[in-house]
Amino acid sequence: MLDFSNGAAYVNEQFVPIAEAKISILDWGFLHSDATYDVAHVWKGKFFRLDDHIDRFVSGIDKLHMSIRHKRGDLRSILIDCVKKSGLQDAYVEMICTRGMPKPGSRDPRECTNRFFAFAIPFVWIANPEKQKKGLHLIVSRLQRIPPESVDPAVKNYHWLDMVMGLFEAYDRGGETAVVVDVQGNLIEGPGFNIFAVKDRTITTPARGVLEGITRRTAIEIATDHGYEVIQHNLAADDARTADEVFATSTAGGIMPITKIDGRTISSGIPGSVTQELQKRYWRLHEDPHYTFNVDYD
C-alpha cells in the first residue's frame, strides 16, 4: 500500500508518494534551470483560482518553446488527483515543465523531449499566521533582479540566485526576508512574493520586471473593488520606508504585513488597517465559488 500522507507526485505518467518523485540528473531543468512552473493552493479542501494558475503555466510553456501532451483539462485533473491521493486539506500544489534531455551529445534545445511533473505537499508559508500578527522585517537588498530584457518575469522560473543571495544578505543584516531592486534602485520583488506600499488610500506596486502573481492580481482586484486607488508603477525604496503600510503577496501566505524595513519601523510598527482589511477579504474569497471549488476526496 503506497503512503501518500506526506504528499503525492505525478512523475513519468504515474502517481507516486512524494518521497519517490525523481528527476534525471541530465534533465536541463536541473542542469540549466531550463523550466517553468506554477503553484496553486488548496485551503480547507478548496482549490483557489486554479484555472488562472493553469492559464499562466500554459502561457509560460508556449513562451519557452516547450510543449506537453496534456491539455488544460488534463492538467486540472492531475493536480486534483495529487491532492485527492494525499488527502491534504491545506496543500501547496505545483506543476512543472522542464526542457528534458536532448539526444546524446546534442546541445540543441529543439531536440529535447519536454517533461511534465506535478505534486501536492502540505501548505507552505512565507510567513505563518503567528508571524503575520507582528509583520515581517524586510531588507532592501543591494542586489539587482535579473532584468526583464534578459528573462521574461511573466514566465514563472527558477532563476532565483539573485533572490537567494538577497536572503542571505537579509539574514546578515538582521532581517527575515529581502526584496531585490532594479538598476535605479526601485523595489522589484522578493523570493516568492510581490510587494505593495500604502499611502493614504493609494496603493503602489512595482509594474516592471516582476512576476505578475495571482495573489498580486487578487489583492489589486480586492483593493480596487473597495475604493482604493491602485497604481502599478516604480516603487522607490524610500517611498516604501516612509509609507503608511507595506505588505507582500504570495500563494504561500496570501497578503502579509511588513512592519519594518532595513531596521526602520513602518508607521506604528504593527500591521495596518488597510493590510488587515485586504487580508480578511482575501481569505473570505476562499469561500466564494467564483474563485474556488471543492476537492472531492471520496
Given for the second form:
Number of protein chains: 2
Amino acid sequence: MLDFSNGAAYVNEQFVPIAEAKISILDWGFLHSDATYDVAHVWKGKFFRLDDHIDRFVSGIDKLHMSIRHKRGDLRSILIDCVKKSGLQDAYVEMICTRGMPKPGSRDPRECTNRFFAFAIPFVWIANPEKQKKGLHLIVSRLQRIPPESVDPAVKNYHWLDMVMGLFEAYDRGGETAVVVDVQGNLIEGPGFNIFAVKDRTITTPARGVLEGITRRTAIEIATDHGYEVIQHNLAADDARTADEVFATSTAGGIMPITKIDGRTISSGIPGSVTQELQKRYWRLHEDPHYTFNVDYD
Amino acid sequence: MLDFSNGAAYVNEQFVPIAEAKISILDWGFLHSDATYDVAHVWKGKFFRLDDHIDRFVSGIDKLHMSIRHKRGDLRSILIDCVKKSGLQDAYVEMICTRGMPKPGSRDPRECTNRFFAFAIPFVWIANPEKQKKGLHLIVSRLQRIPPESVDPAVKNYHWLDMVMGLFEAYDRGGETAVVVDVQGNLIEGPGFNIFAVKDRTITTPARGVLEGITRRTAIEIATDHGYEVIQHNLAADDARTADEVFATSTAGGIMPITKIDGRTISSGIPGSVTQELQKRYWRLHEDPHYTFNVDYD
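What does the same protein look like in the form predicted in complex with another copy of the chain, given that the last one was the form predicted on its own?
Shown next: the complete complex, the earlier chain at its head.
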C-alpha cells in the first residue's frame, strides 16, 4: 500500500507518493523552464475556484503552442484524485505542462511531446495565520520584474530568478519578502503574490506586467462588491509607502497584510481594517458553493 | 550491467544511465527555475576548455547564493566520469546546480539544500555540419531578451521562454532560428548562441545583456589573434542585415554561418570567408593541448 499522506502526484499517467514524483532531467520544462503551471487550493475539504485555475492553465498551454491529450474534465478528475489520495483537507494543488523531451539531437520544440504533471501537498503559506496577525515586512527590490515584452505574464511561468534574488536582497535588508518593480520603479509583484494599496476608500493594484492572479481577481471582486473603488493602474513605491494599508494576495495564503515597507511602518503599523474586512470575506467565500465544491474523500 | 551508451548522468551522488536521470518535481530548480548550469563539450575524445566552463559555473553558483560540497576538482572528475562511462567521443556535457527542496511548508530559499547534477549525452548541434555548409536563416524576433535589470545574464540560466517563443515566431515566418532583441531593437542573442556581424575587417558582437559564452570568447580570441578588430558593442538589426557576414557561436556547434535574415540573404548568401576561416581555426584549437585534454576512456 503506497503512502500518500505527505502528498500525491500524477506523473507518467500514474499516481505516486510525492517523494517519488520525478521529472526527467532532460525535459525542457526543466532545462529551458519551458512550462506553464497553475496552483489551486483545497480548504477544509473544499476546492476553491478550481475551474478558474484550469481555465488559466489551459489558456497558458495554448499560448505556449503546447497540447496535451487530457481534456478539461480529465484535468479536473486528476487534480481531485491527487487530493483524495493524499487525504489532505487543506492542500496546495499544482498542475504543470512541460515541453517534454526533444528527439535525440533535436533542438526543435515542435518535435517534443508535451507532458502533464500534477500534485497535491499540504497547504503552503507565504505568511501563516500567526504571521498575518502582525503583517509582513516588504522590501522594494532594485530588481525589475521580467517585462511582458520578454515573457507574457498571462502565461503563469517559472521564471522566478528576479524574485528569488529579490528575496535575498530583502533578507539582507532586514525584510521578510520582496516586491520587484518595473523600469519606472512602480511595484509589480512578489514571489507568488500580487500587491494592493488602500488609500481612503480607493484600492490600487498594478495592472501591467503582473500575473492576473485568481486571488487578485477574488480580492478585486470582493472589494468592488463592498463599495470600494478598485483601480488597476501603476502603483508607485511611494504611493504604497504612504498608503493607509497595503496587502498581498496569493493562493498560498489569501489576503495578507503588509505592515512595513523598507523598514518603515505603513500607517499605524498594524493590519488595517479594510484588509481585515477583505480577509474575512475572502475566507467566508470558502463556504460558498458558487466558488467551492467538496472533495469526496473515500 | 548498466547501459550508459545513450548518455550518463550524476544524480543523488550516483552515476545512472541518462534515461534514469530524474529530478524531484518539488526541486525549485524546476518549480522556480532557480538554478544555474553550464555546458562543455568533448570532441574526438578531448574535453574543450573545461576549466573555463567550470569557472563560470562556480561563479554562477556563488552569485545565486548557493553552495555545494563538491570542490572544483570533484566537479571535474564527475564530468569526466560521465563521459568515460558513456564512452561518447563527441559529447555535450552539462553541469547543473539547483536550489533544491525547501523544508515542508517553507518558502525560504535559504532553507534549501542545493543540489548538483551532471550529464553527458551525444553532441548536440544547433546547426549540423551539413546545415552549416548552407548557413542558417535567422529571424529577428519582436520579443525582447530578459534584461540584465531582471536576471543577471552572467549567471547562465534556464530562463528561455523569450527565446522559445522567438523560435516559434521564426518558424511561422519561414526561418530556422531566432535572435531576441533589447528595448532599442539591437540584437542580443538566440536560443543557446551569441551573434556576430563582420563588416570589412571589423567584427561586432553585442556586449550588454548577453551571456558571455565560452565559444563567443574563443571566437573573439581567434579573430583578434588573426588581425581582425573585434568590437563588443550594440549590434543593430540593420547593421547585421547589411553586414558582409553574420555568424552564431555556441558550444552546441561552434561557429555557425548565418546566410539569411528575415528572408533576405546576407551579402552573396553563402557562408563568408571570414566565418569559414574562424570556423577552421576554431576546430583546429580542438587539437591544441592548451585548450583540450584527452578523456582517458577505459
